[in-house]
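Next up: just one chain, as structure tokens, the form predicted on its own.
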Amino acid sequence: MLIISNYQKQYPGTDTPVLSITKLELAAGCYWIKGENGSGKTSLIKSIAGLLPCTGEIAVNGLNIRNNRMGYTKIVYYAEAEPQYPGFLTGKELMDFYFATKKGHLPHKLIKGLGVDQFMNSKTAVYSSGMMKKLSLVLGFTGNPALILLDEPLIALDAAAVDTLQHTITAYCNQGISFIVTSHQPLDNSIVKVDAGFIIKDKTLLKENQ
């Protein structure tokens, strides 16, 4: 499903890379990446999403982000940790835009389960952090994804929303859709089957308990 080779991310003005990955191959499934603040979790997941330049090669289902960026971004979706959207747009307008761009489908069960249907006609300028997070998750599931990247998806969510999200991840995994999740908060292993956990240590991505 995902192949990363010779990956390295280094920011201007720094002498050492934030993170280096010589080779990583992941079959379809659900994966959990853990690490301290500043360890490179978000840099990695943004690189996989195509939002952050890096060295090396990244491919999903045979589509290389450098050689076929349009095809790649149609199947790789991302929901960020602290989303921000133009305050003059409503949640529904953003959902309509994502739907028109990504095609596929709207995640109606998730929209209702997270309660986004109750505030999606309001402008995002009045959204709380929790409302913004829920909208971000809905957008991350909108379309026809092969891989969904969730950066700290549980923060700012109430208990009911966490339960809804975790059941949704499981349902999507059962349909063959893959996930890479970064989270300080543990996923409920009784709900979400994590195929492998990884930890970032000393700028290296290691399989947990290896």
Second form
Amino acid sequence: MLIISNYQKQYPGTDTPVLSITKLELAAGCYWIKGENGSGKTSLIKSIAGLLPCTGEIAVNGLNIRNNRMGYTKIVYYAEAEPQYPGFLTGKELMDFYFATKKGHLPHKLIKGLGVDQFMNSKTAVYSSGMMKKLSLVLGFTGNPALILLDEPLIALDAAAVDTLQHTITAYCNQGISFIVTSHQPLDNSIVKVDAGFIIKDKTLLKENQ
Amino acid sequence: MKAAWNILSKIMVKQFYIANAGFFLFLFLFFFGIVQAGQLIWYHHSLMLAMISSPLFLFIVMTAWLLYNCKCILFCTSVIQSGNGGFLYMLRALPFSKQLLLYVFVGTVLYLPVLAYACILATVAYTTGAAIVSVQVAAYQLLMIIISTTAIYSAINKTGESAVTKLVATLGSLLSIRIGYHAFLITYILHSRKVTFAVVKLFSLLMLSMLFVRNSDSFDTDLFSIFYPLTITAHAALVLHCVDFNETLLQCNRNLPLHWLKVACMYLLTWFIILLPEAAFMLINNHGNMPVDIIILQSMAAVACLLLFTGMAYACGLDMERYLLFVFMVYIILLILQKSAGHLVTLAAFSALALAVFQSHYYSFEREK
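Switch from the form predicted on its own to the form predicted together with the partner chain and print that structure.
Next comes the full complex, this chain leading.
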């Protein structure tokens, strides 16, 4: 499903890369990436999402981010850790925009389950951090994904929303959609079956039992 | 009473005018900026005479006034219903007459821009013998103030929504414009960069006034070719703000299947709209000093120039110093190119360069730390 080769991420004005991955191949499934603050989890996930430029090759289901960016971004989705949106837009306007570009379908169950339908017609300027997070998750599931990248999906969510999200992840996994999740909080393994865990240590990605 | 007025003027009146500064600036430029100063009174007098003589035109104008009044009422009711305005329910303790007086003040001050124009219209109508139109206009203004006063009174005193508030809210939702992708940047400028926008436009129109209005009898093409690019260069500040916005609050767009050309088109459309007042000003105040096709070519080159600034903002990772250096270099190149190669070549060269720079730097953009 995901192939990463010769990946390296170095920020401008810095001497050393924050993360290097020589080769990584992941089959379809749910994966959990752990690591200390600043270890490079978000950099990796943003690189896979196409938000950050990097060296090396990243491909999902045979679509390379460099050679076929449009096709790649149609199947790789991302929900950020601390979402920010323009205050003058409503959640509905953002959802319509994502839906128009990604096509596919709106995650109606998740919208209802997280209660986003209650506030989506208000401007994001009045959203709390929890509401922003819920909107970001809905946007991350909007369309027709093959891989969903969730950066710290559990922070700022209430208990009911955490439960809804975990059940949604399981339901999507059962449909063959893959997940890469970075989280300091563990997912409930009675709901979500994690296929493998990874840890970022010494600026590289290691499988957890290595 | 004075204390209550102080609070209301700060929380409603002042905030309304701050929040809508961009809207008022746009209206001001639209009504007063594009007409030559000497013809301003004549222009508005003619407009008013047209309103007086044409019932359809007057109806359209009155509808616009109603919409503006709805905007004012919606602002007041949203303040009252917001968390910050919760304490305003204390005003219920005031006697009915004092409350009414307060809300008449608020409604009138918010409605003042329309009221002032309407008063002049009523006077012109009366002096030209159209007494009925004059009374109609005056009565309509009274009705508008009664509506706004009732809506504010109801919002503060009723626990449920009043019929007027519901009507206004329904009107507001019917009239609310959905913001699509191509309007994101222009909305951002008018919403969050009002002051920068106002300063740039004032500078720009001041420059053009000097060239086209003050020196219309002795129009100097050489001066124009120096100062017009300068007004375009002043817009570089807006470009930087927009790229910063797009790469901060809309950074997730990079995870969407948006082709770079579509993103470039969003910028292009924004710069086209932003530069419309300058183009309109030059065309209206030209008086044969410059061929119209040259003005159109110049305006198109200006849009291409702003797209080039956009590409450069990406190329230098939003680093202000490098960006300003690039902008200065572009200004010099623009001066030289226009003088030596002509307007069409300048337009073609800037368009090609702008697209090339944008295409090569958009996906590899990374903010300088």
